[in-house]
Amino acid sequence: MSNAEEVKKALVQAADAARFAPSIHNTQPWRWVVRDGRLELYGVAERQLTEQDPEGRMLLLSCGTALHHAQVALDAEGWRYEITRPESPENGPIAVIRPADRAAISPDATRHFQMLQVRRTDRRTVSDEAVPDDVVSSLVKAAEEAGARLHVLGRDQVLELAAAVDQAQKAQDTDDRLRAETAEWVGGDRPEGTGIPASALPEELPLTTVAERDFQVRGTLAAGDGHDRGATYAVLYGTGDDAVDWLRAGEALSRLWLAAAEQAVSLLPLSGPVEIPSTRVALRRMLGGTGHPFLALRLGSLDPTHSAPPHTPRLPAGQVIEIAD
């Protein structure tokens, strides 16, 4: 096989293993073009959340997910490579992989692409265990070596978040585009490979103090027993608001969420509070009016007694991937 053969396999690869990356309800709003020994990565606008993402923030976000799970990949296969990322991409990618030479394969590199299938995303309640403050140490600088910060609330700021969460939930239930919008992408089987089905959402919402998003859709899995006493809340937040920035931000969470995965810490995205522009200020009052809140976090021990809920459905990857070569 020639160098340029074994890369543009090593390309296809990365894009296909980066079709499981977590996404704002499964939309994958991305697209890959493999051309001229470089993995293209676009936005789809197609499934972008017009109504709850207007701005495209999640999107990129998403897009960053699937951009760092395609590093995860090149580095289980021992690639060198080099990241742009455009900070005015207009038409073209907002970031472009160019592999350069191979290494040693890291045993680290190896157990991340491993927790690439292990992942979840699990709405359920946890273990009523506390998270040990060692782990969740290891958690915060693994968002700062991705680039982004972890704020960890205390327990005056975790009901503020609670506070937060509930008024972005009123503020979504009342507008009845995002409502509809919402039930484009959640429930029922999902045959056609995106949103978020039934089978992944509990029957009822936990009783939580910070609660959990309400898509007004009966789920299949059992909420569990527990409460919230043993989760740990967090925001991660970034110095900047610009559209790379939010790019970075999904990197960081990507790796967050890996390393929790490492760990056996659940970890839950809250993005509404996000998506709401009070609601937005007021995360960012909690960081102390010095950074751009990206999500609020849930972190929490696995609860033992539940199996892993069932991946969501994913593209195929013919619908994500072009060989342009």
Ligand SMILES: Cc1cc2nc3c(=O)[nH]c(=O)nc-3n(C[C@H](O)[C@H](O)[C@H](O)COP(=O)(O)O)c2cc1C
Given for the second form:
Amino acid sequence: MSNAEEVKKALVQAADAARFAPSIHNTQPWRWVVRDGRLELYGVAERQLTEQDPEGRMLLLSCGTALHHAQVALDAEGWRYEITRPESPENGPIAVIRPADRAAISPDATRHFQMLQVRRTDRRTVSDEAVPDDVVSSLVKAAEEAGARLHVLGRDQVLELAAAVDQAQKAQDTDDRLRAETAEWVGGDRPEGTGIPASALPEELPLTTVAERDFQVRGTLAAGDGHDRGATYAVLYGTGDDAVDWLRAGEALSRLWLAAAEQAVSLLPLSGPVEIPSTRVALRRMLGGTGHPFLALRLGSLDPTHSAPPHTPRLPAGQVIEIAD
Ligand SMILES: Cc1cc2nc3c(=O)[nH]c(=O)nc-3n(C[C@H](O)[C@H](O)[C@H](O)COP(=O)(O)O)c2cc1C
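Here we have the form predicted on its own; I need the corresponding form predicted together with this ligand.
Once more the chain from above appears, this time first in line as the rest of the complex follows.
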């Protein structure tokens, strides 16, 4: 195989592996183009939640997780590469990956790649056993290595988060257009390859201090009768609020989610309070005004008494990957 063919094959494989990435409501709002030895990433406006996410922040976070997944796939094949993230992409790609040469494959890279298929959103209650401090520290480090920060909330701040989550949920519940949009993406069995199936949602919302997002759909997942006493709550944040910062935040989210999966820690994103301007301000205050909140997260030890939710569906490769040459 020529070098050009090898690069092309690796890029197609990387884009394919990125299909496993998490996204808001499983919208998978990305498209890849393999062209002239590079992999271009585009956001897809048709799969943006225009009511819930009019500014496209959650879309960019989601594209960032896909971008990181592609990097993990290239790392696992020993590729070295450069990434550019144009500041004002307009109609162009939001990121471009250009492979350079090969290096030795590290055991970390292989493990991270395996985690792409293990990671999932787990809305079951977590066990009462707290996530050990050294594991939380390793997740803080993983976020920092990916260019973001993780602020772990103390007890009082958990109550503030609970209030912000509650306020955001109420604001969203009383918005008819938003409810209609959610209903398009959530519930049922999702044969079209997008959205959140009933099998990934709890039969009943668990009674927790910080509420899970109420999608207004009854699921079929046995969520467990636990609480969130053992959970650790955190806010993923950064110093910038531009499009490129949200894209990078998505890369950090993927990085730390894979690290969590590797250590049997369940991670549940809580994006409601970031989506509503007033509660986003409340989260910002919790950071002492020093950063821009990207996402609130629940971290917990897995409760082994119930089986894990099945994987959510994904769009076929042909619908998200274009080979232009
Ligand atoms: C930016 C972002 C925000 C999310 N927000 C929430 C949320 O508020 N509540 C929730 O239950 N899941 C949330 N999720 C999880 C997605 O619903 C989940 O990633 C998607 O359905 C795909 O399922 P999977 O993660 O199991 O592969 C979010 C995911 C991302 C990437």
